[in-house]
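In the block that follows, a single chain appears as structure tokens, in the form predicted alone.
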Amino acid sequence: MTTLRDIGEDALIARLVALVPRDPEPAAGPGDDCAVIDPGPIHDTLHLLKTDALVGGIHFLPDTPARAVGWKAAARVVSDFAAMGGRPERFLVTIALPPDTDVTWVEDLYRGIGDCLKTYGAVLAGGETSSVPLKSAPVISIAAIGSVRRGQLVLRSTAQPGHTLLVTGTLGGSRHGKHLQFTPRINETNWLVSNFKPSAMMDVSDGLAKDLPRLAGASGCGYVLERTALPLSPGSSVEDALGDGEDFELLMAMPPEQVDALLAAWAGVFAELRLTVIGHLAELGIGEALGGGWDHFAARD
């Protein structure tokens, strides 16, 4: 028998995508950080799709608060939107959780959601609960639909090899709570669609050592790590920023000739965010083996 621990999350999302009907002219379908519907050539804008949901004693634990918890379930979303390039509107929450949980706690989660739908201008717009037996995980999964200008549009497929790599913020940190503390890059990729836009972009949500080759792969191109010049948030070391997962922070590829001015430009407007020159993409089959980062299936102690 085959298992989903012998296959891995990557393998199983391709296997599953090709056993069910696919639109045969999708603007971006499964792989990006959100699906991509085109309503036609008469609208300036293009729906952006997401789904995603948290479990508990995977992505918190017993005593996070559920405050916390509410906010990471939205916010996780809402960078998804960031890495297209686009806006979040409406969200769908459906909760699946044990009858003994205390309704205060689940109060606390909507307001945790309530806070980062009213700090990123998104609306609640229905959902689902459901019951799961009793000391079984809670689930939290969240759908959503938003926006993007179909010029400003930014796909992990369409950077080349010699465009420099770019991150946001700083790497590492999240397994000793940062996870819970994010700030979604909303703000810094509205700026930035509109006056350098990235070649691809991607959310590091799995760790640059999982989600670095993804944004290469998915643009046929292969990458050269500076290990050295990755920016580690306070106490992580190179391996935590390379694999603890859930940073939230950008990676980018921008053409060489534009990131001196990219740079400087960039520290004029957010002086308190740093942005990180880290390598380059280069050949396909050319970069180092990455270990460390997140794959749900994967054996852990």
Given for the second form:
2 protein chains.
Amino acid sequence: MTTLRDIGEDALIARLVALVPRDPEPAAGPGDDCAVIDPGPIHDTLHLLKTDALVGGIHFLPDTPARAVGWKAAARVVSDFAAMGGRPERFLVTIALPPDTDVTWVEDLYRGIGDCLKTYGAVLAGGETSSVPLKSAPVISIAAIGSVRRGQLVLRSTAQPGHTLLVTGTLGGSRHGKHLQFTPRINETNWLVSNFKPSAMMDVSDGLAKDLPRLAGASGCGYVLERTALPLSPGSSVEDALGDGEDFELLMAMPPEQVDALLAAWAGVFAELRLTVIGHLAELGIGEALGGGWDHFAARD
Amino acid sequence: MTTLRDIGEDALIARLVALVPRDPEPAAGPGDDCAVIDPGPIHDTLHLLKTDALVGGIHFLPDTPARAVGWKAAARVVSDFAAMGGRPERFLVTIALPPDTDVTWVEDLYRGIGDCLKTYGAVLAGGETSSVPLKSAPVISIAAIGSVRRGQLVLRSTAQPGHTLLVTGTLGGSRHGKHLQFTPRINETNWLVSNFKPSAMMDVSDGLAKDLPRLAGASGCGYVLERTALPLSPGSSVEDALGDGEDFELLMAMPPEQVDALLAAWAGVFAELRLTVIGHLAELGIGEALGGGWDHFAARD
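Could you output the structure for the form predicted together with another copy of the chain, given that the previous block was the form predicted alone?
What follows is the whole complex; the chain from before opens it.
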């Protein structure tokens, strides 16, 4: 028997998407942060769709405050809309919980979701509740629909060799609590797409070691990473920055001739958030394998 | 401590939706089969959103064929679009599975989802994979977006006292396997909304005992149920028909003066599927409590 642990997450997804009918001409590749629906050329606005899930024992622990779990569940999805240059508008929340769950815990979970929706101007449109068997892990699954202006959509697949790689904020440290307190970079991305639209962008959710090769690969590029340039969270090593995951910072590519102007303008608008050059895209085939990063089905050390 | 088992599913949902921002003027109530997005009066088409989940040990068992689980996961969602008079178009599939899950099982799950999407002309737009801890129940969460023509939208909340209640097919028997083999009534509902638009409609997913009071309540009505008129699945009692759940038949209300013409036309188009008068809506307050039906968090007998 071959198990999910044997093949890992990316190989699993590649196998599965071949088994179901898909959009013959998708506006974004199947691995991008959100699915994109183009309602037709007369419309200036595209729809974005995203689904995500948090699992007890994986993404949060029994003693994690429920309100923080709720914030995280919703903010992860907001971050994916940010990565496309858009905004989330309506959320669907599915909870699958053991029947002995404390009602207060669930109410706090929803308060945390509500905190995030209020902050980013979104609403709850619907949901579903289910039980799971006693002792099973709770699952919170969130889907959302939003929008992006046609000219502001940023994909992972549209950068070119030579484009500069930049990342917002600092990397590493999610294991020390950052994964519950992050700020989705939606204000930053909405400024970017109006002023210095990246040639490609994604959010760093599984660690730069996993996500940088994904962005480069989607654009048909290799990459050169300057490890010494990585912006490290306090107490984090280069290995942490590459592998911890759940940074929810933006990784973007920019034509190199725009980078100086971008950095100068950025410093004037977002004085408290770093924007750091960490390398550049290269011809396909260039790029060392980066150890680390999160695979849901990999065997743990 | 008050647990979910103590308060039950409907009370839980009522508490939770008060804790998050919601659409101030929703086109459908929070309890309807799908959420409705109205893109504005110049548009003839409304968007529909739905999320649903299947949980191992609750909705299927370890020996349930994975392809049947996949069909059921997607077909439940199709049934909700049918209940609004619309059609699903794009699906998002989130799977949360233990790392020791057989890859073949997951592939068969997706083949079953694919069977359903092909049958109803929908596509997979995106998804997410997560692990759950070993021994935890697998969860399959599906969200979908679709559409309905503005004039064909059917809500639960728009029937009136005196309207006749009808149900498609037969009720009961889900515990004997019907819950894996049902046909979402989407062809029937698309014919209905073009020819005899119901004054209210929903799909029967938690059993008539739970769902009839919900439809009546959403319309501000009571109800009179003719138990002896219930169309029973082979081997099912009236109690089974009321309480088994997972029938995925359509429950609808019709102005009484249209019922004879509807039944005559129906028999000509859908010769193999029964459509049965089971009672009528009444003034609010009329209607016996109906024992049975599925509550996810209720203590089991």
